[in-house]
Amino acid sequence: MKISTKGRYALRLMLDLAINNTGEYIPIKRIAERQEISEKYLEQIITQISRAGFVRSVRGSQGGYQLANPPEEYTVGMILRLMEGELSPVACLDEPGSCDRADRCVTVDVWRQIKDAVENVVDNITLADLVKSYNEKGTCEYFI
């Protein structure tokens, strides 16, 4: 299972908003510059994030984005699922009846354990945890 560029960039965008949360709206251009990501690509990502209600936006010269809720309320899993869909290594875990062999499949238990392990990690790390890690490491660049 791989997390797409879109999923990784969405997490970086949300983390950037959390780290730079001063109460002011942050222009997507500044986020793009800090993260060294195409502004156009971030605009596509922020649209999806905004529709989900994860951020608030204001238009205009003083416009930009900010988190809609405190960083403690966003898990890595929430952000990745928004961009990626379910985090299962195989479709049969999310689509019952999609496999003719489900009733006799031995490997489905392996896939379920992998899914559970991934979910246990991403659902227990918040943006606040990542901000804390960022602050502990200093002001170096961060990559996800």
Given for the second form:
Protein chains: 2
Amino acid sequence: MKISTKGRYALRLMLDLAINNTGEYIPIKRIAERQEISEKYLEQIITQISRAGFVRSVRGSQGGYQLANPPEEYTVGMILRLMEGELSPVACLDEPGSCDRADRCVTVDVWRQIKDAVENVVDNITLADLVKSYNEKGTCEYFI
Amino acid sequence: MKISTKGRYALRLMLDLAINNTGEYIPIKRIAERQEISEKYLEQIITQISRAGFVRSVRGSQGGYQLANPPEEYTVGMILRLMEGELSPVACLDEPGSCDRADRCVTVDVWRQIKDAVENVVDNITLADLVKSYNEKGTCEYFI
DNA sequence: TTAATTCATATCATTTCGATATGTTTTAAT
DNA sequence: ATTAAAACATATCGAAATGATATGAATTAA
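Please move on to the form predicted together with a further copy of the same chain, as the form predicted on its own is already shown.
Up next: the whole complex, starting with the chain shown before.
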């Protein structure tokens, strides 16, 4: 039941962009430094994020990334789903017909409830909420 | 964010024992047939379950397993934790001191909420609840 | 004695994870 | 023009986890 580093790093990356949402383009190198994450690994991650249209990019010297929309418009769920796929504890919830026991299945109700509970959390927290938490935590240069 | 087959199979196994909770000892072979799961794989799983004291076993011919306690006393959470470990989306929630960014961490609040939401589901469903669902689903020989 | 069963380990193929490596293309600054 | 910085693209790789299978020993009722 773990979220992969890709999902976690993507959230930190997006939160970094949200906190530094000044209009400037931020190079991935800065984020890698601040977050202490491998630059090359972050490049892979932001490539996915960029293709999804969550960020704008400018190539070349002085280039970088910025959020495509205001932090209010990104939920944690959007970001996690992009990297992790559906937030289901079992595949059968997302692949109808994948299980021929589905009609007489009892435990699927449990998995469904878990999925709903998780989604209820992640779809109701935005980057703006996290920026607020960050600011309330006092003066600190970094975060996780 | 997936639950492994061990966790899922363990729940089906325990539910099978709960449904067939007649006082008899049930060989793993029967359960493997009913659940269409590899017998040898189920053996590994029930070994863990047995060591935790969740079931009683009798060796030899006519031997098998039965629940050590009534179905009401087993939550889904107990069974999943036994196979999967803590139901946290990130390790840092369970390993204090594992992360040196913990003090200035913002995203950990998200992970904590996810964990709480999942636990709230699985710790409030018992095998007895699932047996009830099973019986309400009508006459069917099998379940998942 | 035999067959059925739990119990114990070892092994194994495949996939996933978490990266690293090696470029290319683009662009601002010099 | 040249250079350095940066996005973009793709391949590779070691380690761990996953999901089993294999082999056999110990126990017990029939």
